[in-house]
Structure formats: C-alpha cells, structure tokens
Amino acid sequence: MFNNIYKNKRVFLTGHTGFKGSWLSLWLTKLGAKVCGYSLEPNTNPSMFTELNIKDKIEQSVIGNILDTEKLEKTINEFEPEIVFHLAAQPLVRLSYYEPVLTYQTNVIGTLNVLEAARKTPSVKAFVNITTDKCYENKEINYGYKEDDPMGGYDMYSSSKGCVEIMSSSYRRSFLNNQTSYSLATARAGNVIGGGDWALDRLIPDCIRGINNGADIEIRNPIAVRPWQHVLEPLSGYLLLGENLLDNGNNFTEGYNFGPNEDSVLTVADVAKRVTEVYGKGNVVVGEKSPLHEAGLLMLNIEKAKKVLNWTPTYNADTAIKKTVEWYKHFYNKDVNMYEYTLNQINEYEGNIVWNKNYAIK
C-alpha cells in the first residue's frame, strides 16, 4: 500500500487520540510506520483510542496541547518526524457557538503553532493539514464546491477552518519556498462515519445511543444535505497526499477535496433510517430544529482528487453505513475482539481499493 513509502517512517501524528485520529494510528502502524501521537485525553466515554489499547499499539503518544507550544516543540523535535498529519481540532459546528474562543484558539493558533514546530524541526519533510469541507462560503446551491473557491463559514467552527485554509496558503508562501523546508498540503473531507465515534451532536453516533439507551432517534434537521462517507475513505486520501509529498515535493503542495460520488450525498433521514434498517432496531423521530445555524446543503466536488492524486471513493453510502452499524453492533455485543475486527476492516478496504494505477487493481 502506498508504494511502502510509510514503512520504518517516523510520522507525527496530532489528534491521535480522537476517532479519525486513532483509526490512522492504526492504519499508519500497519503500514509499517512509526507514530508519535500528540493530544489531548481523549474527550468521550467510551472511545476508540481507550478502548482498542492504542496507546500501546504505537511508538509513543503524548498528551499535550497543541497550544502549549514548549511542549508541541520539544516533542517534535525529539521525535525528529518526516512527515506530519495535523487532526488535531475542536471539531464541532454547535460547540463552536458556545466556546468561539476556544475553537479559534485551537483551530487556528493550535494550528499555526504545528506548522511553526514543523518548521524549527529539520527532519520534517511533509506536512498533510486536515480541515474540513465546511471551509468554503457554502451558498446551499446545487454545486460541488472546488478547491479554488472562496473560503468561508457562516459559524465559528466553519470560519476557523477556512481560516486555516488561507493561513496555511499565506504560511507556505512566506516561509515554504526554499530547499530545506518541508512540503505542505490541505486537505477537505466531509461528513466521515465509522466505528468508534462517540462524539456529541454527530448524526450515527446520536443513532447508536439512542438505540442502545432504548430511546427515540432524534434528529434536528432532516432534510439537511451532506456528503457521507466511511473514515477510511479520507484517511485514504490523506495517505496518498502524504506519499505524493513525500515522493514529489512541491508538485502537490495546495487543497484537495475527498467526499464520495454523488450518489452518497444523502439526507440526515436517509442515513438515520439506514442506521436502524442494518442495525434491526431504532425509531427515529424529527426533534425540535435547532435555534443555530446549521448549513442545509453541502456538497463536494472531487475531480481534482481523482485526476491529480489517481484517487476515487472506495464505498457507496450504503456500504458505509453497513460497515460503520457492524462495528458498533460487535462492540456492544462483546462478540469480538475489537482491534483485530477495526484491522479487519482496514484490510477489506485495502482490498477493495481501485484509484491509484500504481497499486494492485482489484
């Protein structure tokens, strides 16, 4: 996978300890890489990161601030990484209506304080900064948002991430052009389900809670629009831009855009019913709207991602969903060992992959 280019490589990892951050633990480790995770405790009851032992699975984790800059330096510093992937975020649309400075702070601050650590850090080779698809000035039309359009944000979370997006263009502009510095990419997901997300206010997981407390599914806004897809499909993406860094440099040092087709652009109905059709239970029920903001259409557009990068979506919503419910099911079951089950899954996705002409086609 990905030409081995991550096998015996030393990646710093920030955000390790969260749900998209602990399934690329994994996968960075099977691949042969040494990870040094740097995060805060992990901030739900259960979660990934505790519950498959990951701490113990790679080379080292720290838990940190990002914002604590002495600390984020030494630690990079003395890992001496080659390549950085930067999760670490308040990643919330709602929370970042009750805590704007706090999700300035650490979206953009927490941010640039990485990108500087990088740079003090000589072994630092390639650095893959992970937003959002939430950064662009969304007008909820029927259009899927290229990676040159404007950047912008109706909420706080929103407009840190498309902060991040011009800071991160200014930033390799400024200080990324010469020999010894490292190469540096954005990447732009959308809404990513999977196993292991116990997060507040996110769709699947409100559904599992409210199928294993025996509780009506609530959900705010139905008809709201997004691009689903299973986790494993970004951190694909992120993988590639990180080997493409690595092999080629600055030949791939801008934004890229990974969501699914169009055809697994679904509504919050959709899924939810989705979620109880493959689990066998659940009865999802239209709550009251919620007073804040929340965008109603959002939808990306990933040809650049397929031409530039040789990448495409590997699953279909359904299949997502599928894979997503499953691991929940096995979970609360108790019916099977966890990580091996999550490298299992990693293995079947691995398995399935077509986009890179490089690799085995299946």
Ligand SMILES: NC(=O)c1ccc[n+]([C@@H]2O[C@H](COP(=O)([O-])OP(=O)(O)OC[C@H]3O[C@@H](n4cnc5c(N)ncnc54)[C@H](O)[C@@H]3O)[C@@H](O)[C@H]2O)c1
Contents of the next structure:
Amino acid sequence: MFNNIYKNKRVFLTGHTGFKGSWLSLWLTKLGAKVCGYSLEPNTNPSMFTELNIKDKIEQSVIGNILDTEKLEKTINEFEPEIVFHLAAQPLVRLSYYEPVLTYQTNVIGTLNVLEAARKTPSVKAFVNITTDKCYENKEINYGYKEDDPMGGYDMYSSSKGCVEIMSSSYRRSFLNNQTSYSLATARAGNVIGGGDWALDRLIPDCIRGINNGADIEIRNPIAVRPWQHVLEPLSGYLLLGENLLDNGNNFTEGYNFGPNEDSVLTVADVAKRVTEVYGKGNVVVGEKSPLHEAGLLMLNIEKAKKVLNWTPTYNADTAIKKTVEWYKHFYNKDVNMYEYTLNQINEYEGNIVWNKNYAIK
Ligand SMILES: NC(=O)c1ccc[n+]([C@@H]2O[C@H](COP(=O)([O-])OP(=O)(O)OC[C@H]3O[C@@H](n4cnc5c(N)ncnc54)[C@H](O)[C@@H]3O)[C@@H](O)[C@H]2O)c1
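Instead of the form predicted on its own shown above, give the structure for the form predicted in complex with the ligand, please.
Up next: the whole complex, starting with the chain shown before.
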C-alpha cells in the first residue's frame, strides 16, 4: 500500500482522538508509521480512541490544544515528523451556530498555528490539510463542485473551512515557495460514515443512539442530499495525497476533492432507512425542521483526484452503510475484539482498492 512510503515514517497527526483521526492512527500504524498524535481529550463518550485504546497503539499521544502555540511547537519540534496530517477542528455545522468564535479560533487560527509550527520544524516535508466539501459557496444546484469553484459557506463551520482553503493557498504562496519548505495540499471530503463515530447531530450516530435506546430516529432534513462515503475512502485519499507530496511534492500542492461516485449521492432519509434495514431494527420519523440553515444539496466532482492521483472510490454507499452498521452491532453486542475487528475492516478495504493495482504498475 502507498508504495510502502509510510513504513517507519514519522507522522504528526492532529485530531487523533476524534473519529477520523482514530481510524487514521490505526491505518498509519498498520502501515508501519511512527505516529505522534496531538489533540484535545476525546470529545464523546464512548469514543473510538478510548474503546480501542489507540493511545497505546501509536508512538506518542499528546493531549494538547492547537491554540497553545508553545506546546504545539515544542511537541512537533521534538518529534521531528516528515509529514503532518492536520484533522483537528470544530467539525459540526450546528455547533458552529452556537459557538462561532470557538469554531473560527479552532479551525482558522488553530490551522494557522499548525502550519507555522510545521514551518519551524525543518524535518517536515509534506502537509495534508483536511478541510471539507462544505468549503465551497453552495449554490444549491444540481452540480458537483470542482476544486477551482469559489470558496464560501452559509454557516460558520463551512465558511471557516472556506477560509482555511484561502489561507492555505496564501500561506503556500507567501512562505512555502523555496526548496527547503514543505509541500502543502488540502483535502476536501464529503459526508463520512463509519463505525466509531458518536458525535452529536450527525446522521449515523443519531441512528445508532435511537436504535440502542429504543427511541425513534428523528431526522431533521429528510430530503437533504449528501455525498456519503465510508471513512476509509477519504483517508485513503489523504494517504495517497501524502505519498505524492512526499514523493514529488511540487506537483501536488493544491486542493483535492475526495467523494463518492454519483450513485452514492443519497438523501438523509434514504441513508437512515437503509441503516435500520441493515441493523434489523429502528424507526425513522421526520422531526420538526430545524430553524438553523443546513445545505439542501451538496455534491462533489472527483475527476481531479481520479486523473491526477489515480484515486477512485472503493465502496459504494450501500457497502459503506453495511460496514458501518456491522461495526456498531459488534460494538454493542460485545462479541468481538473491536481493535482486531477494525483492523480487519481496514485489511478488507485495502484488498478491495482498485486503484492500488493500477497504481502499483505506474
Ligand atoms: N466527519 C465528517 O463527516 C467530515 C466530513 C468532512 C470533513 N471533515 C473534517 O475531518 C476532520 C476530522 O473530523 P472528525 O469527524 O474526525 O471530527 P471529530 O470531532 O471526531 O474530531 C475532531 C478532533 O479535533 C480535535 N480538536 C478539536 N479542537 C481542538 C483544539 N483546539 N486543539 C487540538 N485538537 C482539537 C479533537 O480533540 C478531535 O481529536 C475535521 O477537520 C473535519 O472538519 C469531517
């Protein structure tokens, strides 16, 4: 996988205590990387980070704030990574309506702090900055956003990530244009699902909570359309992008969309219903529409990742939902070792990757 580039590679990963960061920690260690994670304490209970004891699976786990520049710089400097994956963020649209300052501080200033800390660390060669599909100015039209479409965002989360995109481009031109600087790319992924997410106000965790509490699953926005994908999809894109940056950075320092094929662009109601079918229980009801604006239609164009990186989606939405539900079922049934099970899901995913075979020939 990834031309073995992560074997013994020193990787600095922010957001390792979160949903995607926990999966990425496991995948990187499986690939032989030495990972230093830097994040706040897990923000949900349960959390994948705690349940799978990820702290003990990686080289170093530091609980720290990306707004604490002194600690951040000291940690990254001492660890001397070659590559940074920056995932730490306030990632929730609805919370951004209640916590706009925290959202901007974490997402914009926090990201700038990580970019700066990396610039002060000579060992860093590559930086993958994780934003979102919501960074685009959403025109609510039947159209998949392309990488050079305008940035924007109705709510504070989306616009903070749009800002991060603009800031990354400016940062690159201002500071990363010499031989000794690192290569910086941004990655914009769609709605991610997978086992181990217990965040508030996200569809799959809401479904799982409803099913396990014997309560109705109330959905707010049944006809909202999103590009659904299994968590391993964008992570495979980030890892592939990281490989290319490490290999030949100058050719890849841009933004990339990682989303599903068109057949996996589904409504919220479709996904919730499918979750209950696969789980074998659960009742979906349409709740009162939230007064907080959330995008109705969001799609991504993934042609660039296909052409430039040779990346393609591996699972369709149906497989992604099945893998996700199976994970939670085992978790609540307590019938398998979840660490082994999660590694097996990664193994299985690796075995199904089509582009890996093309890539190996390249
Ligand atoms: N989950 C999705 O559907 C999705 C979709 C697109 C993009 N993303 C992006 O992917 C990244 C990871 O998202 P996630 O779903 O794993 O979120 P998450 O909430 O599960 O994890 C967020 C992580 O960021 C850390 N963090 C937050 N504030 C911090 C701070 N001030 N200092 C240090 N660490 C801090 C948390 O401790 C946690 O480890 C985010 O950048 C998010 O915007 C997520």
